[in-house]
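Okay, so here's just one chain, in structure tokens, the form predicted on its own.
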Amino acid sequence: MKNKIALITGATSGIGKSTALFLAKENYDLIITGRREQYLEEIQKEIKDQYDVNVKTLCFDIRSESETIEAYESLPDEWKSIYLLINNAGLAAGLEPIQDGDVNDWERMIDTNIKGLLYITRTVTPRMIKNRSGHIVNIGSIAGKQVYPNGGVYCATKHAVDALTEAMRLDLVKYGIKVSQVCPGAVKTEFSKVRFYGDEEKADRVYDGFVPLSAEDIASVITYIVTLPDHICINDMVVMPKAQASAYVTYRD
């Protein structure tokens, strides 16, 4: 294939469907993968035809380990190749004191922003082993860095991805493959709305008085990383709205 491939996770909406875009700006061809095979099929047709890119869609459950493995499997053997892995799925779901806090919600976290990013990049790297060529990009958050009140068990799963990150970098550096991160304050796109079961009121609250960040601004950053000659590797970024000094401090107007 003449170009270099993509793949990346949780691209039906928000930050993966934004970096989705920017890449095939660039040129790349892409896998989009995710739970909801009706957008997916949008975006696949949104990106045709604005780029002339190639594009492939893998709809299944990234919590679990049998469905990753049989969709990459499932894919023809020059698409395997992949150049750069986005790890971009994940959620939170609940804000409330551990005490009060739902073991479904944990689980679900757990599954998706620890045992999925892993699972994904298990299957994904002994190809980039092979090539001695690659990119992984951790989405990870400010949440990573700093623990707010009632975000424990979400705050522990991006906790963990920054401690995978660094792990992947030293176990693939001698392979010639870059792991980044790009941790992102706060972000307007469904996080909210799921963190609070789809209630849109409840989610809006979370940005007023403030100017957040948006889908868009996290993709350029990606693409800035993925761009960069071959010889410099972003290792992590944290990236704020002007308004959030922190993770438990926002000036709201």
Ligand code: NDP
Given for the second form:
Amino acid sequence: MKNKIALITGATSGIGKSTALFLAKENYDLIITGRREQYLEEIQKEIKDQYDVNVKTLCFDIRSESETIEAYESLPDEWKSIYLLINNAGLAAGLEPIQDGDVNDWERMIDTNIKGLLYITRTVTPRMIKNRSGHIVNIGSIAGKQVYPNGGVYCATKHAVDALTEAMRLDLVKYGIKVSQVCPGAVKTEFSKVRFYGDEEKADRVYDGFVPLSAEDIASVITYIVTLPDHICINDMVVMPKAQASAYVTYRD
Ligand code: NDP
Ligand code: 8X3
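What would you give as the form predicted in complex with the ligand, now that the form predicted on its own is on the page?
Then the entire complex follows, led off by the chain already shown.
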């Protein structure tokens, strides 16, 4: 295959979907993943209608190690040589103090944001090592740099992503594999709707009175990072809306 191959987890919406469109424009062949098959097929068509690249869809739940491995193994051999892995799938569930937290929410976040990211990375990296080439971009968060009240477990999962980014870079540097992290502040996607269990009004209030980042803003940053010359690695980038000074200080008009 002449193009580099990028696998993007969580490409059915938000940052992952936008990144798929941006990378298609850069002539990457794409593997887009998520649990909503219909969305994957619609996005595959949207990309192929606009760009002359190949697109495969893999529908699986990243919380399951066996589903993750099976999905990868279902790819034709030439598609298994993934150059770029965008570890994006993730969520926040609930906004509660520790003493009131819902254990199911905690498990969803830990299983997706930490364990899922590890499963796909463990699955994809042996071939990168064999090829002596690759780039992993982990989507962390400002919540992986700071902790805010009622968000303890989500913040802990993103702190884990921060640590794993550094760990992956240490382990993979000798194989010529780059590892980067992008840590956004507030991005208006399905994120808050998922956090508040589908309550759209509550989700919209998160972005009242200031201009949040868009999924395209983060996709453009990811595209910048992955199109730099091979010898340059952006290790870590914190990207905030102008009005958001930290995880817990946002200036609202
Ligand atoms: P969205 O909710 O719009 O997108 C989340 C994506 O993750 C969806 O494509 C979803 O696909 C996928 N996903 C969630 N759970 C699973 C699962 N179990 N298996 C497979 N895929 C899954 O949110 P964003 O685009 O905002 O979030 C993307 C990443 O960015 C996340 O890691 C999030 O933590 C991070 N982030 C978001 C910020 C924000 O303010 N929005 C700020 C900082 C970081 P599907 O439902 O089809 O499975
Ligand atoms: C998402 C940003 O501030 O809601 O990671 O945690 S925040």
